[in-house]
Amino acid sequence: MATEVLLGQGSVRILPKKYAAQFYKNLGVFGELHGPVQVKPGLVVFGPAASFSDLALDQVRTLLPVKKYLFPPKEEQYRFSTREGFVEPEVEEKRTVLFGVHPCDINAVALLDRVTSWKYPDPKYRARRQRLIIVGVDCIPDEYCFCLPMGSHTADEGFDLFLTDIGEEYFVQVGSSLGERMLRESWDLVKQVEQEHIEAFHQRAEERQKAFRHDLDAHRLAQAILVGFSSPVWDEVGKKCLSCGSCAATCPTCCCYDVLDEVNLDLKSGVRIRRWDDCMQPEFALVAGGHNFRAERSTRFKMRFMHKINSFKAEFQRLGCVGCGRCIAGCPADINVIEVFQKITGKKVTSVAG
């Protein structure tokens, strides 16, 4: 017997995989199609993907997260000259349909939404967010994932559509009114939910949860970092850290930036740009007079995680880390934040090797 689910936010339908390519093509009505694409072996990035076959949906993580669409690595704020004054760049109006976003990244975007709306709203971010359509897809975690203990392994909001792989079909959830319209565009491809689909959905969730490999007490993490403020763990990590900033660049929730003016040779015109910056850089805490509040790498590493964990929890009632594992996978010094967190909380360390 079919389970009737009314359309609207929270409604579900079933998409047979044989229709997935056409379903994906139909999404192009709503914006330019993007998703995870493999640019070379072992390297997957979010980028334009004209067809469903271009997508690398078996990937666990992209090199850079969704934030690159909302908060570009480098962007022009405005141009200035003695003749024209200040001229802001034109706002790009096109929409992007980003397909294949995993739950941890969806949670990261939801957190960025709050950060960029807090105290000093970022209009450029908000404009881009309104033009970004998110279609989530579930995944099976690898040895670097720890989104389960961080509470980011599922997404209840922050997407327009979400697809869960249940074998020969996808379980499609609607997350917004726009998502409902997107589903309507492919109404002839989807079907109602049967009890067997619901059972397959729950089985998939159980299998996915069992695939996580790391034990981490995230509930005690903020308190443990404060208690362990003088822990030798920070010095241990500081000796290994290269201060390259790859952890912050690939982090889906890091959003610190620097603003600088590039003046042309005529000394009468130039451009003000905003670019990514991060607290792991030696000059990040450098002030006038040459004093550096965080000259030591160990101090920078510690303060980075005090901000990610303690500050985020205090201001936004959730941790600033979603457990995507990018910082571990991309660290040239092989620093494993899972092990750092485990040591700080007094847990037995489990390595990423399993």
Contents of the next structure:
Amino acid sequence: MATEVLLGQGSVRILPKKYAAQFYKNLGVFGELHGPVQVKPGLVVFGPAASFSDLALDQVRTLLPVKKYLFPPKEEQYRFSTREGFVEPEVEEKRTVLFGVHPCDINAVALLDRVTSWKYPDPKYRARRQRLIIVGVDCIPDEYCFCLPMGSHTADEGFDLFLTDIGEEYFVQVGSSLGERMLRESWDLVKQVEQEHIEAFHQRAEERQKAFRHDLDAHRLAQAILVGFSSPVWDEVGKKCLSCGSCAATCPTCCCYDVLDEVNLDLKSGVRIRRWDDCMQPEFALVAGGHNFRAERSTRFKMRFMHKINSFKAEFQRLGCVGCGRCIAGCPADINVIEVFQKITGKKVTSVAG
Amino acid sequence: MSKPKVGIFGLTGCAGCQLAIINCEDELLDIVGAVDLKSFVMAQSNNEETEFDVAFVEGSVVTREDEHYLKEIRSKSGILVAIGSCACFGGIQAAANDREREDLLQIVYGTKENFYEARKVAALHEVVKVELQIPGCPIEKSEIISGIASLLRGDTPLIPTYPVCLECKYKENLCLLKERGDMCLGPVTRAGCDARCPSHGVACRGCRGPVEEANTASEYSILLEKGYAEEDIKRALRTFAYATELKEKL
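Alternative state: the form predicted together with the partner chain, after the form predicted on its own:
Below is the whole assembly, all chains and molecules, this chain first.
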């Protein structure tokens, strides 16, 4: 009997690709099925995907990362009125199965999980996180990917299931007890792992690693940013930067926000909202009295990376950049972070234009 | 507390911003309930020549008459709010501000005679002191309503200080500038429109005027690199805000 087999976290199984569509359908028991969907040429977003054939699994990155499910660009905190006091919006009970999340994004969610349960817990994030089921799928990097040097090319936590493409089959890893239940739901579709599958798994890992094109040394970054604090690199980038915030909006770990009150005309009621904010905006470090701590674009850019690299490392023992390449892919001014990192660490620039 | 006395006025422009206020159909009663609307020629009769706590002024200063009228409104008003991109930055009528009036009169009317006492186009703040600006072509319904509510509360209205790109990214639109090579002015244009045009596949033309600290130089060189002619880029950037912000840069 299948149910007698103890799986548990860390268990592995093999899913033949011919059953992938059925496997995907079975996941629908656990929540609404979502995944990367090609909207038009050049545009892939995470969104509802009823069947396996709707998924764009060969695409490297979506425009917005997973955070949009956990922390929407603009959300109501609560409504307020002199009559009813504070009324919080109802919590959606719906669960979502997000399929096809790449290792960089899984690592980013794992980091957001830490940030939102750290000194100042974020109950809205936590509630949404508990209803988001993550099924990871591995990928082959493109010219903007640098998750390997950032140490985010594999995921050890933050997923319920993880699928690695090993040719005719997927190598399935269980990451949570829920993942175990999800696997059991498709028990008739999966089979035991044989030695050949393990070999294929490592072969895939080698192939993947070879596909990374850029020479970066993430271990030296924090030090190099401090050493190169007055480097001309920052001014160079500051001149090009449009302060448009595309990099922060699409960054899977950026989670700064602003809180605003929208008061109705009766002056007795309104809504408190929070919306994404980002450190590339001139107002970000503007304080009462009109002083701006980072009035120059170059200093804002530098601060962004000091936070991602130095501060995250100090506070969470891991880098705040997972190397997903979205900031490069989305920058209208073609600023390339790989190039910035290479320059700041004194390496030869290997990056292509953004 | 008595309701603040409000006047809504128009100088030279298309009157679309005043119309945008009238178009606040669901909230119109709330607006007229919250304020004492003393003058709004476009919408009501029996307008009073009186003092105003707040004056909302649309359009830009294009004629001597505009200039006198604006100064008169200013002298009678506590707070003067420029509404719309004409009032804030000069608008479309300022696009030819680098040319002599005489030449323009010759082209348009076939004579150099200045019947209308046309002058170099100015945004309101170039002529009188302006306390607040609500940009847009036309202004956004939501911004005028929340703007009035903020003023009633004694706050300054919340007008986005970030560019259209951010709202465009939030909506997960394809980047028209980067992916399609369109002449999109989103990176240098103030948000608040919810990236309306790019969401419909149309490049941003900058109708809400320049965002704070707009990096026009970078936008310019990006467009040059994409193969656009200098004159076309300048013309696009001048469309809505040539009277003020972009005058120095172009």
